[in-house]
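Below, in structure tokens: the form predicted alone, a single chain.
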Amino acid sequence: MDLSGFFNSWIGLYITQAFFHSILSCLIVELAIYIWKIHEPHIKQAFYFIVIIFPIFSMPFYQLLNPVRNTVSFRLEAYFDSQRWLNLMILGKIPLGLIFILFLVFTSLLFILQELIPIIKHLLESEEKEYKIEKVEEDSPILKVLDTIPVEKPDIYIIDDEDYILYSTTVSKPAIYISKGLVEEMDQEQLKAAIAHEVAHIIRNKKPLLIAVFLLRILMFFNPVVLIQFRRAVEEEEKICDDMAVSWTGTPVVLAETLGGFFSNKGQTSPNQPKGSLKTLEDYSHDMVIETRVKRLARRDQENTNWVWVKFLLTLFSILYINYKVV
């Protein structure tokens, strides 16, 4: 099978290369991540962010810049030539080629399944699912609560629902959600802390920069390198947030038993899921995440920041410069 057409065309090209030079960034900055020894949320979320975006613009930007970089000639100089290796063949009779755009569909259709298809089936059940939906009361203890909080007050409504539910909005109006079920399990300081947090969504919701690089993230979907990376920044805004609540609040500890005995509710699932049943890699993906920010706000590490853009345009360039060699 010659797929060498595909390859050379500027489609194949522009893939090709997006893919691989993912993989290298993603290396460089975990690297520098764990040289520099990286743990400030906003710190980690904005070397992600060059994985993410970096593959979209790279491969037009480097033959702006070189218009012959593509030519024979610049591929016997390059670093890694994509298309010599991809024209090799396993066992004699399988292009490499053909094993690497069957990975691409695959990871393509697992965006498809793991990320589009959860948010347009989201959207939905939320128009079909309908519940009472309540203003909380002016006397009522969570407006108490959330006067405590330092920023400007959102509207909050009483889900009447004995699951565990919390979310905010910030389509029209800023808005927190809460279930009854959740009210009544929790006392008043871990229901400010669990206020504080989506207080700190809406708040970071406004200058919508993680929505932007989702957006720009789709571009790469057929990228399992972007995809991961994505989750690790959502991992990173969550942490953001965290320290957001915890700088009003000023108990941490409080913080961490909300997350650890409400929202993974005591090591199961979901409040439906029966004892004993099992997880899904979903599940287990979701416990290690509050898991990690659990113990996270129980340790309270403080990390030196000197010279982090300094770090950061370091990574950067050194992404720019090794990458320009891989075609």
Second form
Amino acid sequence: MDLSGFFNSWIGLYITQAFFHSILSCLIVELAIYIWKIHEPHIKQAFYFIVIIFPIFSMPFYQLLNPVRNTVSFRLEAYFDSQRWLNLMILGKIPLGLIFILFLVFTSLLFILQELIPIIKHLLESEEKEYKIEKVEEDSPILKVLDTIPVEKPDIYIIDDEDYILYSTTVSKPAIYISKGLVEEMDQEQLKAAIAHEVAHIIRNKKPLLIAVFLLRILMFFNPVVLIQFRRAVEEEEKICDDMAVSWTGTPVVLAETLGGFFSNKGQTSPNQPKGSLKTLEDYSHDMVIETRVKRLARRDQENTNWVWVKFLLTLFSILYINYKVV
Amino acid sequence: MRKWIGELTRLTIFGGVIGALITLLIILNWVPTTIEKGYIREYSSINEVKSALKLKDIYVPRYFPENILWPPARILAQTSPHTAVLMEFVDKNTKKTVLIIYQSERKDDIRDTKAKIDEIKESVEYPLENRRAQLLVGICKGATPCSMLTWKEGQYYIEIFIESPPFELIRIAKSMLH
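Let's see the other form, the form predicted together with the partner chain, since the form predicted alone is already up.
Following is the full complex, with the preceding chain placed first.
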């Protein structure tokens, strides 16, 4: 099968349209967020979910709606026919479609290396690694922190590690894991803020929307736009949990200070990554996210929640309408 | 009140931006046609296709049933990514498309679904002047009898679709052979 044959096949049409539909959805969503000054993380996350989920179903949905949508006649009337660009030859030799496919292959590799392998590796490591983990005793001051958070109390475990580690699980029984290094470094208020944030994650994970979206997002493994937007949705999840934590503790500044401790060059004791070493791209993006969250907590944006559903539906309708005429 | 005016202004801006985005898409869709002249478009006559795309072999029938109007009501042609020509002919009275002739260098090309038999009654190999053609006879939309003949002619795959039983179709096909 030659290249134009591939782009005419169902799989070729699906991949191409999913890619272009996600670009346009992303553009419309970003414009909507900017124009309507949407800062609320849960609203922003809902907008990002459109970009992640819509391209998965767009082409089959449109095809059901109008079975002649892939015909020549429809393409001639379309706002944008991707095949016009993909069939162009660069310097009369290399088809642009080939570069497009190579780009998607690169994105797929990025997905495998940056998302799939780390998840598998993490699962295997957590099975192999024998951390010394102890459940916090009932009279521990850490548990007293939980008393001030008005929700169901999870178990807390201390990890015998000097690094800054803090995470929660909801697999069997909700639990928060915190490293010794972190407990020793933080004061009572900071500890409360950090634990409140993890409790928020536990509550949110009872309705694992983000996990469901991630599973759907795997179907778009080749799509760079979805890759980026999913990460942004995850960032918004962190902000949602920050807001929940602040609503319980009432101390945004303390949570901001606590987050400051999680910059990649702090609390690192690993000999492989000495302080002041060149940051990896992953560390850089991690720090960027932390910085944004710290700034946001310090700023406390004015929320604009008027007509949210109208705005959301208008954005969704614009995406549906424009992409219908993008083949 | 000020809040409402602010929201309405932003709503108008959003509408304007969506309009601008559609315009941008239309421009982006037009750009490749200025670079690659052979991309599919509509032509007004067969001669225009021949001169614009420098195509020599366009298979046009010499025989037409009386009810079919000449010249073609619609001609689409391209040389990029591959050569293909589509001609639609209408009925003199109803002005409805009743005959479609399609020639393409690719067998798996995406066709217009106007040429679609809803229920195939018969599928046979038909010897067309020493060529192996495939004849399909069936029912189309509105319970109209229709038929389709496909064969390979040189570098092209030719497909003729007619909204009538196969007798006229075969006469049309034979009149197209060089």
